[in-house]
Every structure is written in structure tokens, then in C-alpha cells.
Amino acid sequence: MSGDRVYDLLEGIVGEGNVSREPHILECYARDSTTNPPSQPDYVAMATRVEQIQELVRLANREGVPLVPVVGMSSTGGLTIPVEGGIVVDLHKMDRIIEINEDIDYAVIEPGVTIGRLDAELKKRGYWVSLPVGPPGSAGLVPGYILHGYGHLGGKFGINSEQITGMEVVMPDGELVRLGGCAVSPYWFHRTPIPDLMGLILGWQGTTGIVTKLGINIYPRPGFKDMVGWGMFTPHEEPLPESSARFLMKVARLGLAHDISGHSWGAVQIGRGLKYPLPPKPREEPELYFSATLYGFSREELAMKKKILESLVREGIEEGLPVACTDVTERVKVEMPTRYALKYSDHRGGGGLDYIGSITPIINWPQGIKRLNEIFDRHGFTPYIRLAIYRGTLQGMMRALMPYNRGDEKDVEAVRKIAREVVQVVLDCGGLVYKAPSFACEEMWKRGDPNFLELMRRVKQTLDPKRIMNPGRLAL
């Protein structure tokens, strides 16, 4: 017995070696990579099963102990922080692939599985999945899917949320429940047409239930790739005209493109590799990269959507649109889970790296980027603006991105200046914070319907009255 009645119960539960009060290995779990205050926990505890999940939620119940699940240690907006302290859950050994069903086309996953072990395995029989842009390979896959991440393939799959088909969840007062589909039929290929109770899971940052298993779709994967690249050449306090965005969604309108995503001149120069200062932007430079991922079954078919959506560039051009065709030949070699966040954490030395995403209308995009420009300008920060474009609409990604030195106090406070600033131009533009630190979510609630508000606080007092699961997130 150690002399610590939760240590002991907890190590009851999850076994000896899954628990920790070791203050280097709780410091590990005090902090993310961006901004957002650290905060230790009091415990890690680590669960390989589900029975053990529904223990340590009723432990937390009976002690009164604040609970915070994390998979992977790569997450952002500071929403696996244990602002309160108490017990990290860490998931990572819960990491099973239980189904891939090759007949209905779903998977089903434990949330300790990682983006590249998952992808890796599609790929052995010819499928695929929408993976999180940014995390590395090591990063779970479920965080992303529930927190209404962004993947590669946007532009076809859309947000990841919307390819969840069923779900298991421990809820907050230990009881397991299934959600979808797979809570009548023993498939999980769907969510509808039952009630769709997911909303009271998705989109809440682990506040209303732990996961235990998602069901996602799988797509065959396409054995032809290729790539339309195009620059906005546009000045600087100029960066995106609304002709340009109309042609943004013209392209969108066509439905071809698996993906169409945006960078700024500083984000693919961060992403070649280049370190901070960098040097002024070329005048023949664009300001804005954009290109269309594009996927085919066959030669022929990769060969016809590539001829039409150039045709739309050229169109572009001859209308007068800052627009010229550019070298896209080193991002067709792109493939995911990226390589590419070591880069963009270490620009400016100290491994920071922060960001507020949105989903924002493209309509919006011009004022948004212009502003963007304005703060990282105003800081003396490099701007790093990744755009993207779902599927089906004329909405998408407008993300800012803020690499910074950990060890330098002035560019910590900097870039929680950037941040905040940043979520202003967002609802400006009519757009919403996606990932939201608890900062994030104030300014949301502000701007937004009462009632909506007051809903949520009834829906997480009423799922979890003790308020023990992972307490300071949403501004709840």
C-alpha cells in the first residue's frame, strides 16, 4: 500500500505500472503544445479496458475527482490541460482495430489506435480513410473524428465527424452505452435513421462521455493521383479579392477535387523547411498557393478530371484574375499522415506551436485573410494561413497558424495575443471556432443565442451533475 487511498484504488483498478504520481511523468501531461496555461494532474492513470473506464468514472463520482481522457499527447487548444487537476485517463493502450468490414465498407477502432497504424492497415487491402491534417502518425485517430477535425480529403469526405457511423461510450456515471446504428443492428454502418444521440458526444471536448469504440467509413483507396496547383499573385494588404474567392467557390462547385486547400506564401516556405527570420517574398511569388487534389481509378478518369479543372484555371486567367499555374510536382509526393509538424513546431526554435481553425464561409475569406495579415504583421510573426474546402459546400477551413519559442516569455505572450485577436476575426467573418481553448469558446457564447447556451449547461448538468469530466473546457 503506498499511503495514498486514490493511488491505491486507482492502481486497484488499472493494475500496478498503469498508475502514476510521478511529478516528471505528470509533467508530461500538464501542457500541449500551444499557449494555454499548463496544469498538472494529481494522477495518470492507464486503461486497457473498457471495465476498467467504467471504475475510474465511478471513482471519480464517489471522490468527487475531476477526469480527463487523452490519446496520443498531441493535443491542441489546450483541451486535455487538467485545469482542475485529478486523473488523466490515458487511452493509448487501448488500441485495438476490432472490424474492417470489406462488405458494408465501416472500420471499427478503440481510441488508442493511431492515425498511421489505421492508415497503414486500409492501405494493405486498398482502402482509405480521411485522416487529420497536422497531427504526426503517432497521433489517435478518434480525438480528431470527435472533436469535428479537418482531414486531407475534405473536399470529398467532408469534416471528419460527419464519416462516424456508431459509437461506444462510457458516460459520466460509469454506464456504457452505444450510439448509431450499431445500438439496434449488429453493423455499425450508419447513424441514422434512429435519433442521432451522437450530438451529445461530439463537438463537447470529453465533458459528456469517454469513447470507447468509433465506427468510421472506408472508402476503396484510387490508384491514380495527381495534382492542379495555381497562385494568387496579389499584394500583401490584398491578399485574397472577392473575384478570387468566387473562383474558389466555382472550383469547389465542380466537385472533382478530393481536396483544395490554400497556403500562404510564409506557410509553404515554414513548410519547406526554412527557419525564422525569413526573407522578404519574391515579387514573381505568389501570395496565396492553392491546390486541387485529385483522384482517379483509372488513368482516363484522373486524365478527364485534370483536363476540366485546368480549363477553369485558364478561364480564370483569361477573365483577368490574379491567377497563374504553379509547380505542384513536390506536394503530389505529399501523402499522409504528414511529416511536415516538426517543421512548422520549430520554425522559430522552441517547439511551440499554436492555431485557432474555423469553419468559415469562403464568401468571408477576403476580409478574414486581409485581417489575419494585419495581426501576424502588427506581432512581427510570419503569417501562416492554411485554407481548405469541404465537401458539398461553399464553407471551409480558415486556420491561423502560430509557430513559437517555448523558451521565449515575449513570444508565448505574443502568440497568446495573436490567438485571441485571431478568434475576433473569425466571428467577424461569420465563422466558428473549431477545437476551441476555453477563451475561444467565451467569445463564441457572447456573440451567440442565449438559449443555446443555457441548453448545454442543462445537457452536461443533467449527463454529469457531479461535474467530474474534464471540468474548465467549453466555458461551461
Ligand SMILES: Cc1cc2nc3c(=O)[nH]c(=O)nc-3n(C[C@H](O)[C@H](O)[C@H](O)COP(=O)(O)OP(=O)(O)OC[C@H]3O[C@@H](n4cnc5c(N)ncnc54)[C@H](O)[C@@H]3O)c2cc1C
Contents of the next structure:
Amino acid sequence: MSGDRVYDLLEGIVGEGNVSREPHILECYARDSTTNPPSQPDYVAMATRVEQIQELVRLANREGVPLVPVVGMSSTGGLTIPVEGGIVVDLHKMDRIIEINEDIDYAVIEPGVTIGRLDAELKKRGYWVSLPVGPPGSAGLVPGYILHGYGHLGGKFGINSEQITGMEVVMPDGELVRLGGCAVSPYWFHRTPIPDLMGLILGWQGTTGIVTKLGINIYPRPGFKDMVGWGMFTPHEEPLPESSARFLMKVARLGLAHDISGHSWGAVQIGRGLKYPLPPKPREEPELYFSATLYGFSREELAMKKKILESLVREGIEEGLPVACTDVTERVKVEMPTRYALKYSDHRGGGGLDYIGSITPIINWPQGIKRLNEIFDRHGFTPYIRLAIYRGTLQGMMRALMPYNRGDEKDVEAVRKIAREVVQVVLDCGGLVYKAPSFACEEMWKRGDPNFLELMRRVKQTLDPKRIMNPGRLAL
Ligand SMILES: Cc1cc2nc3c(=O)[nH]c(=O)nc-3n(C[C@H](O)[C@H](O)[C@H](O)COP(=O)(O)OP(=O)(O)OC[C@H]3O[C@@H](n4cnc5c(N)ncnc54)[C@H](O)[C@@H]3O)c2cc1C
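The form predicted alone done, now the form predicted in complex with the named molecule:
Following is the full complex, with the preceding chain placed first.
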């Protein structure tokens, strides 16, 4: 007996060696890479079985102690910081790939399965899934999918949460529930036509339940890949004219590419390995670089896609757009694993990375990117902007990345300001902040339908009346 009742109860649930209240361990769970203020949990418990999670949730209810589920803690946005202390439930030991169904093309995984592990397993079988393009391979796949994350097949299959086929969840009262077709069928293949209750979990940042199994679409892995790249030779003050945004929309409508991404000049230089501080941009280099990643199951299919896309770029040039073909072989490859993202994460040294990501209509990117450039310039930071187009409608990710030095208070303060200003730009562009830190949620709700906020509060109150699940998130 340790003399600490909650600690002893936790040890009784997860077993000796799987619980800690050591300050140096707790400190590892107190922060992420962002400028969101750190806060230590009181305990960390490593679950290995679903029944343990149910017991932990029941304990948290009885004791009135908050619970924060985590896997890789890489989701930038302060989402795993236990702002009210309590118990961090570390799920990384729950890492079984439960099923890979090659007759219906889906996989069922536990929350601790890492991006790298699933990718390696699927590769052996000639499959893949839409992988988040930047995080370390040690990050969890499940948290990214349930947070509406973005993957390298987003241009073809849409946002990752659209590719979820089934779910098992421990609800805030400890009950275990299946959602989607797997609630009725032995297969985890589809979430409709029955009522789609996954909306109670998706995007809720771990505040309405702990996902213990996730079904996701898997896709045959094409053997052939190519890229088409083009640059926007535009002034810094007008980085993406409306005509160029319309050109991107034209490319997106073709539906040929698995990924269409854009990067500001600064982001590309980091990818090329240039060290901080970056030199001023040479006039002859593009303000924005775009690339379309094409895959095919045969050389002929790939060649056909490439030909169509290249002729579209040529047409754009002939029509007078500030566009020119670029060689993409040397620069960012939007493919897993990409070392590029890790390069920019530590570009200024000191290991800090903040970002505000959004889903925003492409037609509003011109005003958005222009204002993002202004914000970065005003604060003396190189603009690191990343764009990606999602399948379906003409919208996509407009993201401002802010590598900063954690040891430099001036850097920290500047990035806090930049992040808040970026949120306003996103909202002014009709966009939605994704994986939103609480301060960004507050801004969204201020501008949103009050009845939407009220309904969210009622759902949360109904599911989690004791407010034990990841409190402080979503500004609820
Ligand atoms: C350099 C860099 C690049 C990145 N690029 C991308 C990208 O391209 N696309 C993308 O989508 N993301 C990206 N990310 C964000 C993040 O790494 C991924 O989304 C990753 O999949 C998150 O997994 P994680 O294990 O780190 O989640 P965590 O940070 O541990 O958890 C994220 C959230 O989910 C909740 N949660 C965790 N497990 C559960 C569960 N089982 N049930 C319910 N809630 C749970 C947590 O409480 C928290 O709110 C990037 C991050 C970095 C640092």
C-alpha cells in the first residue's frame, strides 16, 4: 500500500508497473510541442485491456477525478494537456491490429497502433490507408482519424474521419458500445444506413468517450507514382490571386490526384535543408509551390493522368496565370514517412511547434494567405503555410505553422499572438479551425449558432454529467 488511495486503486486496475505519480514521469505528460500552458496530471495509468479502461472510467466517476486519454501526444493544440490534473490514460500499449479484412477491405485496430506499424503491416499485403503526412511514425493513427485529421490520400478519399467504418467506445459511464454497422453485423465495413452515432465521438477531442477499437477503410496500394509540380510566381503581398485559386479548383475537380498540396516558399526551403534564419526570398523563386501526387496501378494509367495534368498547367500558363512548372523531385514529397515535417518542427531550435490548421473554402485562400503573410511578417517570422485540397468539395486545409524556440520567451509570446491572429483570419475566410485548441474554440463559438453550442453542451452533460472526460477541451 502506498498510502495514496487513488494510486492504490489505479494499481489494482492496471497492475504494478503500469501506474505512476513520479514527478519526472508526470512532467512528460504535462505539455505538448505548442505554446499552450503546461499542466501536470496527478497520475499516469497505462491500460492494456478494454476492461481496464472501463474500470478506470468508473473509478474516475466515483472519485470525481478527470481522465485524459492519450497515445502519442503529438496532436498539437494542447489537446492532451490535463488542464485540471487527474489521470492520464496512456493507451500506447493497446496496440493490436485486430483484423485486416482483405475480402471487404477494412482494418480494425486498437488505439495504440502507430502510424508506422499499420503502414508497415499493410505494405506487406499490398494495401495502405490515408496516413497523416507529417507526424513521427510513433504517433497513434486512431486519435488522428477521430479528430478529423488529414492524410496523404485526402485528395482522393477525403478527410480521414470519412474513412472510419466502425468503432468500439468506452462511454463516460464505463459502458462499452459499438457504433456503425459493427453494432449489428459481424463486419466492420460501413457506418450507415443505421443512425450514425459516431458524431457523438468524432471531433470531441476525447471528451465523450475512449475509443478502444476503430474500423477504417484500407485500399489496394498502387505500384506507380509520379508528381506534377508548379510554382506561383506572385508578389509576396498578393501570393495567390483569385485566378490562381480558380486554377487550383479546376485541378481539384479533375479528381486525378491522390494529394494536391501547396507550400509557401519558406516551408519549401526548410524541406530542402536550409538552416534558420532563412535568407530573403530571391525574386526569381515562386511565392508558393504546388504539387499533385499521382498514383496508378499501371504505367499507362499514370502516364495518362500526368499528361492530362501537365496539359492543364500548360493551358494555365498560356492563359497568363502566374504559374510555371517546377521540378518536384528535389522538394517536398507528400508521402509517408516525410522527414520534411520533422525538419520544420525544430527549425528555430528549442523544439517548439505550434500550428493553427483549418478547413477553408479554396475560393477564400487568396485573402487568407495574403493575411497570413502579413501576420508572419509583422512578427518577424518566415511564413510557413501549408495547403492541401480534400476530395469532395472545393475546400481544404489552410494551415499556418509556427516553429519556435521554447527557451526564448519572446518567441513563445510572438507565437501565441500569431496563433490567435491566424484563428481570426481562418474565421474571416469562412473556415473552421481543426484540432482546435480551447482558445480557438471560444472564438468559433462566439461567431457560431448559439443553439449549436447549447446542443453540444447538452450532449456533453448527458453523456458525461460528472465532467470527468478531458475537461477544459472545446471550451465547453
Ligand atoms: C510535425 C507534425 C505533423 C503532423 N501532421 C499531421 C497530418 O498531416 N495530419 C494529421 O491529421 N495530423 C497531423 N499531425 C497531428 C498528429 O500528429 C496526428 O493527428 C496523430 O495522428 C495524433 O495521434 P497521437 O497519438 O499523437 O494523439 P494524441 O495527441 O495522443 O491525442 C489526440 C487527441 O485525441 C484524444 N484521444 C487519444 N486517444 C483517444 C481515444 N482512444 N479515444 C478518444 N480520444 C482519444 C486525446 O485526448 C486528444 O484530445 C502532425 C503533428 C506533428 C507534430
